[in-house]
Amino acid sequence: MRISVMSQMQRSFSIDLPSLIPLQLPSRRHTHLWYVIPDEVKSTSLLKRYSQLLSQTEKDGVDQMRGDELKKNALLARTLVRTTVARYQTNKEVDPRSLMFKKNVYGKPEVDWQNCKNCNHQPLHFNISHTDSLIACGVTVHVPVGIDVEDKERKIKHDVLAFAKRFYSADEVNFLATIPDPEAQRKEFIKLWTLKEAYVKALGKGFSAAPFNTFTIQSIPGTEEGYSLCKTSEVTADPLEETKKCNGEWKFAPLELADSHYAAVCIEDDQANEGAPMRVIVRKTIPFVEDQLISERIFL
């Protein structure tokens, strides 16, 4: 389903941009994932208008990027965050420019609701991830969210297993070692990376505070796309016992976006969810121009 807004707006900005189409906040068990493809945003005038949404600090950050492509992607990333968060202020219209942000002690960005003009405090969490060719933003309520996107064609300069031994747990390395085809092994390495990165970002502490080799992501027996997290000290030789120890605190959703990227979503499974499945709704957007519903799926 596509929603187009003002077909002529990319040619003229003598009037203000139209309002964002408001959305209800996700339920506790829902994650909304929005993504934009930079190559599809071609209008110079639209990019200039996006720049007007940013704070001076954000503009300075964009200007410090080297090269037009990096500047464009940085601009789109900040625009995607501002327009995505602004959509969910359903009780009153909020200008994306009015949003203010802060960072937690580990550097993870958050909305600074207390200093946001005309904003009601919302239990909303967001996280952003990007490559050169895709930028994504995930949104949840009440529970932290982490997302990661990686290009399917990402190259690994070194031997996959040698590289995995530097970052992954012993159990994950052993899993990769069972895959004889080098290309299939490379793809599984990237998929696993997205899941681990999403968890670290949901945790909100960064890589240095949660090194990849201190935990294991493993598939849940009897499911096609179910994953659980184990601390490395909790992994046992018995698969059934291992699963019992590892399930519960975090939920994972592996995804593919635009036929070109692997992605993963991780949320904390708080007590209010009572172990219910996670529903992930994916939308593609060019902010203020077009929104498209891509998929809606349930993950255990």
Contents of the next structure:
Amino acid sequence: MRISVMSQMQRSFSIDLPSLIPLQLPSRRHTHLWYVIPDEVKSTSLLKRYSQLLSQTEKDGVDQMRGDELKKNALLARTLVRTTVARYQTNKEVDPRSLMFKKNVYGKPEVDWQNCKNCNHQPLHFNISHTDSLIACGVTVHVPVGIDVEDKERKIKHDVLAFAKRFYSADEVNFLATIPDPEAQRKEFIKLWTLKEAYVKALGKGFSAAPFNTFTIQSIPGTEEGYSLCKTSEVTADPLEETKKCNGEWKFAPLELADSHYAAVCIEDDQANEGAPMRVIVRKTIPFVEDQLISERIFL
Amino acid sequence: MWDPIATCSEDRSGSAITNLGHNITEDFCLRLSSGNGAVSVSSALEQKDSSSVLVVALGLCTALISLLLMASLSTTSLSFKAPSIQSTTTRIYQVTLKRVLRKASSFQSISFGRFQSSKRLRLQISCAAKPETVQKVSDIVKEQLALSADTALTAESKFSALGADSLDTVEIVMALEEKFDISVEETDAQNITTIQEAADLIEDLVQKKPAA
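Could you present the same protein in the form predicted in complex with the partner chain, rather than the form predicted alone shown above?
Full assembly next; the chain just shown is listed first.
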């Protein structure tokens, strides 16, 4: 399903941008995942319009990036966040330029509703992740969300198991060690990376709050895509003593995007949603131009 | 986290003066980076109210700096504690830094900054890593991020500005561990954001290693 305002863009030479098509907030337990493919955004006039949406700090951030490609991707990332969040303002049209952002005490970006004139305060959470060739933004209500995307073909420069031993938990190393084919092993390593990264980002307390080797993300037996989080207690000299606490407080959705990327979404499972499955709606977008519904998936 | 509040850069005329007025309720730090040459710095501190303890502490600090720098030191950090001071009232300090002598090759910058940590006044002097270390780090970063050989990297280059994501940063840290035979704590690893910070951490860890 495509929604296109392409013709309006092509005719318009003015500085004013067309209106953003509003969106319904996701319901509880839903994550909306939006992504942009930088290679599909070629119009320099469109990019110029995007840069008009950014705050001065964001523009400085874009300028700091070394090289045109990195600058463009940084611009697209901020544009994606601003336009997506603005579209969820269902009561009125909000100019994406007027949105304000701040960081929580640990550095996680969030919407600064108080300082936004003209915004309704909404219980909306977002998180972005990007690679060279894909930029994604996840949106939820009421619960924190973390996402991570990685290129499927990303080469790890070190030996995968050595890398895992250094950074992952013992159980995860054991799991990876059972995979005989190096290529399959690399893929599972990357999938695990996205899941672990998504969790840390959803937690929003910085990396030191959850070092990678203090928790295990493992598949739920009997499911193809179910993953659960288990925390290892203090690492003791005797591995048998390590106790694990596996809880259902965090839900995971591993995905593939555009055939080229692994992605993971992690949300906090608050009391109101106990037991209910997690739903992820994936859409590809070019801000102000078009949206395309890609998939709607359920994760148990 | 390093929060520079004033930077004084190289000045061939023989002196460099920086004035800053600032509230001090947190730790204060003076960071100097230099080439292999010795730089001697003397500083005079005045304060607008009458707390003599602080003046003594800072005077001690600057005397030490001058001594150490004249000897072209190789340690990367030195810290000492001033007696604890009631830090509930804010004080405004005027700091005048005068570079008195300059010996060999250029010194790059002096900056005054704050470490946001305990309220107890603690002065920490650290010298930035040697240029060779910075170069080795740059080479590893270029390799990990697949940058072209002629990409100009400086010590201040930020990993994120070069397109590094968290997986890249971790790989860079692993490569540095292998190259320098050190072991980096994960929290330290995630806090490295520039080439300079990586080099400083490396030299710190190399120096702390027990003699082989």
